[in-house]
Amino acid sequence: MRYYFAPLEGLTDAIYRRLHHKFFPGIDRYYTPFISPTAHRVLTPKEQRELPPADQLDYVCIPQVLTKHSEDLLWFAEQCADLGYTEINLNLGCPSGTVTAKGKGSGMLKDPDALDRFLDEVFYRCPIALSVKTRIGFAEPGEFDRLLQIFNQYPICELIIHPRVRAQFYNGPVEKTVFEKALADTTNPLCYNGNLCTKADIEAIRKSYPQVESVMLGRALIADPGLLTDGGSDAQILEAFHDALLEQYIENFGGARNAMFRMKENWHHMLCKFENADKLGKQLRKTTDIAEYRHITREIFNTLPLRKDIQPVW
């Protein structure tokens, strides 16, 4: 089975991806947080840092694009092709209100006919392979019947399905019966994404759907970066990974304060890997001093037992 690291805005940037690959092997593909082309048709300095030439990376990276305009997607695909990437991923899953209000992300699922026209305009003109990450509908799971008919018309190199509708965001049960219908009726390779928090969860997908060759994990890998390594996460390696991230962010952000607040986004997920973390977690959230932050994190890594499996806070 192939393992993909989902794109998470504000978490899985280029620094995180590079260091995660260094400390925790086992991921077959890393997806970038979405890039949304503008009318200026230029990659910003930040986007250029996210998309270095592909041959400079020691891991497989798939750029993700968020747009409702076919010409923007085609322009982005050309930029990525010039940088040596062989695939881009279209985001049809983002549930954010600011995104869907513009008709992007999962907002595109509200108008299947417009989505069909969009895909018709981009396929066969796209210079590299195009995969799609989608939800099963905007408001109701029943919307997926029509969506799957549309997807089946195009040579999508991989259809990554998160079996929730936009209205659920990341809450509530996944609709596995809809995913099973997709398995029965799809003409494209499928990847499963959603509610995979432990190795047992992954194994359950493997046993239930042996024809599925890839799964995508997101928040669980932030919470437990070594989830897929032999023996699981180790406190010493987790600490070394954390410290390397912190130092790299200090260097890139030009100071410790912003780097510390960036790392707190990781801790929002990582704390659930540690037992009895409430007290130190509260101290961690409150501190604004980098020296105190370092002291608290050392205490977490060196005194709190690691749970075998995470207990998700989301």
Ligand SMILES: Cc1cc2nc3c(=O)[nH]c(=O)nc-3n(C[C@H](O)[C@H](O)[C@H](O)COP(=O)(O)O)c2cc1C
Second form
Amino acid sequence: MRYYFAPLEGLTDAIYRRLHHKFFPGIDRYYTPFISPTAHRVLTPKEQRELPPADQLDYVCIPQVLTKHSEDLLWFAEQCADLGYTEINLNLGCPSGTVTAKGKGSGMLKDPDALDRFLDEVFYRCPIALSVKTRIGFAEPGEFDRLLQIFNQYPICELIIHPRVRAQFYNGPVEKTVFEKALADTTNPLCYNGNLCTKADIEAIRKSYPQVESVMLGRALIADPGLLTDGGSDAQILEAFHDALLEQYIENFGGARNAMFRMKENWHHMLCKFENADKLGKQLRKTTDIAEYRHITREIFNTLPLRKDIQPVW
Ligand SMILES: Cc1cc2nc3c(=O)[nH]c(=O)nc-3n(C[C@H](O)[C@H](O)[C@H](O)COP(=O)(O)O)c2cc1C
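Switch from the form predicted alone, shown above, to the form predicted together with the ligand and output its structure.
Let us now look at the entire complex, which starts with that chain.
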């Protein structure tokens, strides 16, 4: 089984990916959060930081693109090819209202004919491999039959399926039956994504779908960064990873306050790994003082017992 770290906007930036790989090896691929190319045809400084030349990375990174314009995707693919990347991933899953209102992300699932035209324009002209990360529909799962027919017409190097519709965002039940149907009918390799939180969850996928060769995990890896690493997450390595992230964010953001707020996003998930985290978790959320923040995080790592399996808050 290959393990992929899902793209998580606001969480898995280049700093996070590099340090995660350093402290917790064992992930086969990391996907960048979505990048939206614009008509200006330049990668912004932030995008350039997200996409250093591929040979400078010691992990496998797949840039993700969010666009409904074929020319923009092809331009982006060329930039990525020049930087040494061998694959890009198309985002057909983003549920955000501002994105779908523009007909992008999962908004592209609303109009299957337009999606078909888009894919027709990009495949065969794309200079590097193209994978797709999709939901199973915009409004309801029945839409996936038609969508899969479309996907089957193209040599998608991997179709990553998050079996929810747009309206569910990231909550509620995943539609395993739709994934099963896709497995039976797909002509492209499939990757499963959604609500895998423990090794037992992954084992269940392996058993139920032996033909699936890859799974993608997002929130559970933020909560338990060592979930897929031999030896797992112990408090010492979690603390070292946390501290390295914090220091790197302080350096990059040019100040501690923003770095601390950035780390609080991680803590929303990371607290799921600790028992009895209510009191310290509350203090952590409240503080705006970096010295106090450091004190609270030290307390968490050094006094709270770690759970074997996370208790998700999502
Ligand atoms: C905060 C957040 C940001 C996300 N950003 C992206 C993104 O940039 N691109 C994308 O394809 N999916 C994005 N997703 C979806 C995840 O990649 C993944 O499909 C989803 O979290 C389900 O997997 P999980 O249950 O393992 O977390 C995001 C999800 C969350 C919660």
